[in-house]
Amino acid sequence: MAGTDPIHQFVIYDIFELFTLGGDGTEGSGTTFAFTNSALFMVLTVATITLFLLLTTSGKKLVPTRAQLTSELLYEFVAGMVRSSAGTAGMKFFPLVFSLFTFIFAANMFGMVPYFFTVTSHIIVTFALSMLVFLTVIIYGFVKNGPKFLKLFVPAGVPGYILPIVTPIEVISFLSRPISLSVRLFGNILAGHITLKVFTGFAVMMIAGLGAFGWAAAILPMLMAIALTGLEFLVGAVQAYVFAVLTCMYLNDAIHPSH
């Protein structure tokens, strides 16, 4: 069942137990926290990108190698990101921004991977990331700007007698952002597995069920899951970026409250 089933690629277990608090000491009482396979897959993409980031600069060389230029051009993509959105002011957030467009671009090549792991795929992944973003613009947004960060609720140029109407919308769409911008991620990466899941798993019932006849029936969900295969590349290369611009916009509303 697990192996056709397309829902079964996104089951959270345990490898191992750290500690548990709380409980009488029987068994499953108290609150257990665990090593799971998500914690896993997270821990590897951080440390691949480190070591990849290690390697690639620790010769910095004046003419560089393939390596090294690649690492320059992942540094310069994501830093011409920036200040195109926030401005050269934002580039006190770039370690942010770069830390969270390789994290989430790092995931999501893993997920690709066969019996791999796919974090993104999981609300509450990229619900965490999304509010690290949210509450680091309302931090400095009034560590900055005090209480002038609240202009961001008025927009320039706005009648005040729509004021009253207008104002509530921001306000509530700015409260929305954690949201969209996690459900945005995660809703892409867990319906394009699931298709792909889908396509590929259709594609071995046939064969199994109908013999020789069924490689050929095969053929079609078979291309349309090579196909899918090489879209989900690519949607796990936009959503990083998605979700990277969107961070370097909602920080430059904290930088220029009033723009």
The other form holds:
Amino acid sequence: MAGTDPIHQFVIYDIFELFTLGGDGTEGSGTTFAFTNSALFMVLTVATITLFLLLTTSGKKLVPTRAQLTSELLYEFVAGMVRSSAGTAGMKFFPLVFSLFTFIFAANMFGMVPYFFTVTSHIIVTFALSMLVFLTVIIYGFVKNGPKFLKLFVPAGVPGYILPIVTPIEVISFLSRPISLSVRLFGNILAGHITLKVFTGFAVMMIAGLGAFGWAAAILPMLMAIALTGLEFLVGAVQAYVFAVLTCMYLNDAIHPSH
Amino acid sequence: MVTQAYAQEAETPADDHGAEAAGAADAVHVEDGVHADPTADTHATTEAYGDAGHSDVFPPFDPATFPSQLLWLAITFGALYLLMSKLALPRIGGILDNRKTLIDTDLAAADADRQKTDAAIAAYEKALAEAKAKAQGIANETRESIQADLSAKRAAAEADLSAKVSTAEASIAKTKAEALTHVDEIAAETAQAVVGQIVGDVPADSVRAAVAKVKG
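Complement to the form predicted on its own: the form predicted in complex with the partner chain:
Whole complex next, starting from this chain.
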């Protein structure tokens, strides 16, 4: 029903409108907020994560069941990630990193189900998440270290005459973090889903246009699509991991600003 | 779904620019009409986007969807953060801590038991060595006391025997001396008898004097 348009899967439509801020009261003016298909999948993502974690650990078994062990492994995986990148002082950000990792991971996995919307395929979502990390780093960095946080831009042990070159580079790399963080996730998910759709679209078009011969020819793009599906599951998991690891490393800068 | 979605998109510009409303609506219709032919679909939708006059053709870059997405991201991610930090993570952390504490206490208890066992073994071996030493001491003591007793008894027996020998010797000497004192009398009596037979009676005193003379 969605045809073979590879862009169509990213369309956001309103399920129902909520309210409008500003504007002159006429139809279409001001900023309209609505419950969209994207919002539906955000809610599903959060509900799935929460229900899974709470239901699997409801027994609080000393010897864990398989399901409880899954939750425990997830916990220890993220906790280990935070501890190794940001140290024990970084553990106060553990809930944040855990929420980011599980949110992106679950959203990516939801996106792999046919006809489901992929929340992370929209730049505004990934950018908002990366800005959350970026602002957390800046605010916590200044609150904890005061002006010493600026040492982040002046690497220790660098000769004075190189500093005019190094410091601007450090500043630019710091400022580009939210962009690289958000575009990496957005780009990977977007490109992967378009590629998948294009290859499956080939198969559909061949069958529609070439008849019996099309059925045979469609095997090739279908095989490609199957391989890409596996790859996309991997990409979805790896991108969630990359986002979480980079978050930990950026938080480490806020906790220990001197290199 | 398609129609609904595209109609949504088409509505926004239609309201902004009244003149384009008809165009946007047409675009939707065009798409609906073309849908029967899948091969033409891609082409048709592209055209539809173009016809609608959007500045934001590509859905991920459509700013009209940003407020809703940001609102729901804030609501859902905020809820997730709260649920994780207040409910799920403390619970899992509690389970893991609980298990770790239990394992640590069990290990400590096992270690304490092992040390107790070691101490008991050492005490047993010490007691065994002491008992052995004691047994040897008792054996030595007994042997010595038996030997002492034996030698004392032997000495006593020897002393007794020598005493008996000496008394016997004394009584022999006494008997001999006594016997020797009787010899004179026997001799005198014998001589008196002999002389009486031969000569007639002689006074006893003279016989005795004569014996004493002979003897002396």
